Amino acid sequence: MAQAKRPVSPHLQVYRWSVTMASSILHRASGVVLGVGTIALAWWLIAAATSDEAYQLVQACLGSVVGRLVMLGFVWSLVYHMMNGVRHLVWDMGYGFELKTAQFSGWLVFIASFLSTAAIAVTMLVMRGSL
């Protein structure tokens, strides 16, 4: 029996990337990062409740250059996920589906999330006296 040739579902390589496509993928990815980051936050809180040695170990890990970059990524994920969630909330109310509006709001979320994360980072450096 011969099998009929069925069309193959398009893959990401077939589609032309757009800001709405990227924001959808990043929203899911930032949710995963937030899940992993929550484990790091729990580690920090448990260490603080356990002993000075455990707390110092966590502080050394998160205070290193790599740890600070990871925390900066966590903060950006938190800010981006929240802002894009507000964008989705507006969509749930039935607004912002026009192509130009959806593209504009996507770019707005990207830019605002990076600016907000930079402002948070600078604020933290100022509060620590490092800047």
Given for the second form:
Amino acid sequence: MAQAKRPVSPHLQVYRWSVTMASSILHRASGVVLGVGTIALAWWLIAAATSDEAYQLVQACLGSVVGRLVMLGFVWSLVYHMMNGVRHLVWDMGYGFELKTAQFSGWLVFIASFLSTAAIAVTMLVMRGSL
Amino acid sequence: MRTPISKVRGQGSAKNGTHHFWVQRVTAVALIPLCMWFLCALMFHMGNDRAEVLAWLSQPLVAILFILLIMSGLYHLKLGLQVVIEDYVNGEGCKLFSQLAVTLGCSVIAVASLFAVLKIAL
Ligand code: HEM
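Compare with the form predicted alone: the form predicted in complex with its partner chain:
Expanding to the full complex; the earlier chain stays at the top.
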């Protein structure tokens, strides 16, 4: 059938970046990252339930430099998704959806998520001398 | 007697009405305190040796919180990934397969994690 040249919706790259758009994408991305984190948590729990060897293996992976960075990424994803999730829930109750407010809360959540993650990292450094 | 219109009212493309949306919110609310607790717990117990972790997980309150976290977290994840797939995956076959994979995958992770917690705690 001759269906050439039907109008299509503009693709992602034609849009100008905005806070609200970035926070929407980050919410989804952090949610999917947390899905991977769930697997890491399951692995850790199963290893702890299984044997010393299994547990040492997880600790060696999660405790390596790469492992620690990944863990920090999981923590940021969780903090961001949680804070932005609260923003979603407030919208669902009918508040804060005006453009200016939504832009403000978008920046607020973004900055607060980094500060909280840094606070967690610093607390661990101070308390236990390592991440 | 249900008229045809009453059967379709409020039913979106997933044939589930607003149930999916609602449970996503319920699990989100449950996850707020649970994830805050989990983040604190992580700060204290990440990297500890196995004996310490086993002793910690054997406390009933800790085990209960873990069970609640795993159940609400994986249900929330399953619902969330389902929406992501609805948005991005084209083709009925692919869609069906990926939804099946998400449902089964989340169930396996949930059961495995729950079993591990119970084995340690009991
Ligand atoms: C800490 C508390 C949490 C809150 C308050 C929260 C809140 C939310 C909300 C309100 C949504 C719906 C967003 C929308 O309608 O677009 C959502 C989506 C989602 N959440 Fe969470 N969540 C939390 C924790 C988690 C965790 C632990 C995971 C992973 C295991 C997760 C994974 C997801 C995924 C994959 C989505 C779908 C993303 C999308 O459709 O764009 N969330 N979350």
